[in-house]
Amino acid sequence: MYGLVNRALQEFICTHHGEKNWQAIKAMAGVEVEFFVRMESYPDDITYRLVGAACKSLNIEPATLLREFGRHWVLFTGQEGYGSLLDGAGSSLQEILTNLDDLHVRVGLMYPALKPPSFSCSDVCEDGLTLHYFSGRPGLAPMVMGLIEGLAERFGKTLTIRQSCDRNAGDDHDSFDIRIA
């Protein structure tokens, strides 16, 4: 994953749990990187180790941490200068969710080693849709749920989200039924 992800995780932990906890989490994870370079690619294992150590250190379930981090990611990337990419992906929550793969193509122009997930939508209607999520990286469905919630906040929308397919339960991908109020 790119340094941008690890920097966002660092910012999330420091903001909600303090710099001291971040340093302890890095040590527990065996991560000696002092500063993550946003445009540099790092092994996925570093991110997974940081998340695992954060869960242990903070006594938080992985799904909870990843979901909260997903919400945070939307705000973080907007502050890091990527808000215009989101704005260009659509003027409604449904439109952005429908255009996620196109958004990742544009991000890939800046991050050539990007290995993004793939998304598709079905049952799109005025008050919701089903989002299908395909990724080679396991265990990140809760983060996707947080991302969707963060996007809803960005649009001032309230939503309910239910995971309808679960790769961890044997399905070939994850999917989420989203209802927007």
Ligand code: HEM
The other form holds:
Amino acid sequence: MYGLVNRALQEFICTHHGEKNWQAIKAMAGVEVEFFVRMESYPDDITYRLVGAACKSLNIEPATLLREFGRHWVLFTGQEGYGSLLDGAGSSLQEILTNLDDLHVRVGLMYPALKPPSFSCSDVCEDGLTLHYFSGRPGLAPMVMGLIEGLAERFGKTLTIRQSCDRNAGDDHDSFDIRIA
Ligand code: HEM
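Cool, the form predicted alone is there; where's the form predicted together with the ligand?
And the full complex, kicking off with our chain again.
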């Protein structure tokens, strides 16, 4: 994944657990990159190893860490100069969730080697929708739940999320039933 993601992970861990822990996590993961370049593409394996080492070292379940990281990602991209991309993708939670593929197409103009996930929505109504998530990468459904929560925070909304399809349980994709309060 692009360095932008690894930098967000670094910032997330440093903010919540300190620079010393980040250095220990990097060493445990066997990652020798000193400085992640935002626009450079790194093997996915690096990101997965960092997440795995962080969970071990901080004694956090992967699903918990990924969910918190998803929330952080919305804050991070909002502050790192991508706020206008988020704003342009929709003026309500439903609208932005419907436009996630377009959003990543725009991101791909800046990051040409991007391998984005794909999303679609069904059962869209005033107080909710079902979000379908497709990716070649395994295990990131909890991060999507955090991303949805981060977006909801951005719109000042509270919601409940229930995972309704689960690739880990043999479904062909992940999906989430979202109810907005
Ligand atoms: C302006 C804000 C955003 C930017 C700049 C951005 C950019 C990126 C980048 C660079 C990657 C790594 C992919 C790669 O390097 O091949 C990525 C992955 C991902 N993005 Fe976004 N993104 C944004 C917003 C969102 C939002 C709002 C969601 C909400 C669901 C989302 C969902 C994901 C997921 C789940 C992945 C993990 C990769 C996968 O599932 O295959 N992104 N994004």
